[in-house]
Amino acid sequence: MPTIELRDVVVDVPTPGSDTPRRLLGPVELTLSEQRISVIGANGSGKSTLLRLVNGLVQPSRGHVRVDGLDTVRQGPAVRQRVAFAFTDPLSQLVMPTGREDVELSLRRRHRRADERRAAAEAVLARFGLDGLSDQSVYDLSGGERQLMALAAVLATDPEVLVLDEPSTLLDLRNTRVLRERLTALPQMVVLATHDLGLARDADRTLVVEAGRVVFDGPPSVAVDEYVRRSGG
């Protein structure tokens, strides 16, 4: 498994009207090399802050963050061929009409030829089970389907780390147990927060994100029961 190392990371942002800039998360400390890792914590506690710092779609304000070695400022670009990142409603990830322009867009570096892309692009659906939905409008796609058309797409570059930002929040409870499947199948590092402590529970590892400062690192059922005893649970 990859390493994620977050070295005195603190992340600040100007505050309007004062020379005190607000805090959003740190000092934080850490080294990630488990295959599985959820991340917990109320909203505005820290969570997408952190997460985003992994692939460098926020840059800390102090420290450092490295993706195997690479860091997330210096070396950014490389750190995205490795890092995936996938957002909470997959309409903000999917720019193409349909799945399959989506994930052949993901592949249009590896694959210069148009019929190369697409053989590549209908394997990578067909893994997912969503080569009958490819040429769907994205519009048309249920909230599950969309989610796994969106997680198709980025993972069709084969990244070794996949960071997904509340990937359940938008799905029932079907697709939310389709989506677990395909996560638990992933040969990849996932590193994902989520309100669903199910999913949660599922990791390897689970940390706790508390007013921009992880509270609590360790076993997935210890870490929720720890999260619910602060939330007044």
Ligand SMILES: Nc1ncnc2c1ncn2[C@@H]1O[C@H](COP(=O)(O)OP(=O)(O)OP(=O)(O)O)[C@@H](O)[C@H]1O
Given for the second form:
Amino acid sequence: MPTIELRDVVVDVPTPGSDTPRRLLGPVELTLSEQRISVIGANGSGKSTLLRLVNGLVQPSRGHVRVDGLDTVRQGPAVRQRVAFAFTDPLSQLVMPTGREDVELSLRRRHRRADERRAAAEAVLARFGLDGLSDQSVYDLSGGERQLMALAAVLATDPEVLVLDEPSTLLDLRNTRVLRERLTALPQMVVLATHDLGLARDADRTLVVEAGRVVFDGPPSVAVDEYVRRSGG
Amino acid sequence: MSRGDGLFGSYVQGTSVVHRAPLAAKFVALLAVGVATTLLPSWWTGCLLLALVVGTHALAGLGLGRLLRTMRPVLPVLVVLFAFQWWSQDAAMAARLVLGILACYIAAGVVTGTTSPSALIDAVVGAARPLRRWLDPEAVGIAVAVMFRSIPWIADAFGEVREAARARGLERNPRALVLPVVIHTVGYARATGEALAARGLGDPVEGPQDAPAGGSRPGGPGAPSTNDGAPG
Ligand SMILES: Nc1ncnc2c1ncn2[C@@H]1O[C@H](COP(=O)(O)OP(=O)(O)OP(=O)(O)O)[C@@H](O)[C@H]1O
Ligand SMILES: [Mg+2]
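Return the structure block for the form predicted in complex with the named molecule; the form predicted alone was the one displayed.
Next comes the full complex, this chain leading.
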């Protein structure tokens, strides 16, 4: 598995009308190399900020984030080739009108020729069992189909790490189960944030985030208990 | 759901002559329709031009339903325009103008309806290549495709906001209409930009395919991988 390192990482944002910045996250010190990692915590605790650091969508105000030794700030493009990121809402992720077009968009860098790209996209869609839906408007897909299509689009380039921000939030029970099965089958390293404690338990290691700090780091079942306890449950 | 259904962004798969025509030819034809509308000598030549364009629409197999759907949003504008021109000029002049606009509009719909977004990006990337010292052609191509996709989205956002305003009895208040649309649109633009950035689609394209196609990686920590700011 690849290694994700966060060294003394802090994320600050300027506060309007004040000189002291607001701290969203940190300081955080982490080395992640397990295949399945989940991040749980209350709304606004800093989960998304932590995930966004991993592929350079958010840059640390202090410290370094590295993926396989590549710095997310200085070597951002190389990091993004290795780290795919999927958002909660697949519609903000799918930027093309159909799944096929979106997968082809992902493959533009790899295949310059249109016919090669098309063939490669077909292969990816078939691999995810989505070939029957590839020409349907993304607006006409069900929520679950859309989420799987968005995953196929970001996985098309064979990244080494997949980062997911609340992938099951918009899904019903059945589609959540399908998603969990698909994720379990992935050979990649997966880092996900979730409010779904069942999904969180699928991991090898779980981080509990509270007010911008990692307050627990360990086995999922213990982490979930700790989170429930801290939430007054 | 009607999102994405409209003049732009609604590519319809097909194998018609129009689908197979090179994009450059379609652009020239579109331009020709535009020029022709300014040269129309009479209202019935306007009818002729419109018939030609509608015929092409049919030839492309785009269907009557799509034609009516794409025309619906512009019809009220055209009716007002016609009435105004009739009142200020005369009926023949008004008809010529409105028919010309309609012909251009439908012709544009034929181009977007028969050109896949990928083909569009490829064409734009090709056209932007001479400018590559200043602009990344890939980025220009993706920007154009995203723009095409965004137009129906914004139009639909307007429809949704109008419904929400009507539900609150505010449909006559322009602020209750415009402000939410702007906020929606900014949010949408941010989300789209972020999604593109997360996929590395905004990153400079590396040199002649030195990127590893999965599998092996060029060195470990400290490998001299200076991708930043060196686009060819
Ligand atoms: N760009 C930004 N500017 C200012 N504040 C921000 C920014 N991004 C996030 N925040 C704030 O940082 C805090 C942490 O946000 P984050 O999105 O990481 O939380 P989260 O744990 O993902 O929450 P949720 O479960 O609701 O998704 C929140 O209080 C949020 O308002
Ligand atoms: Mg979040």
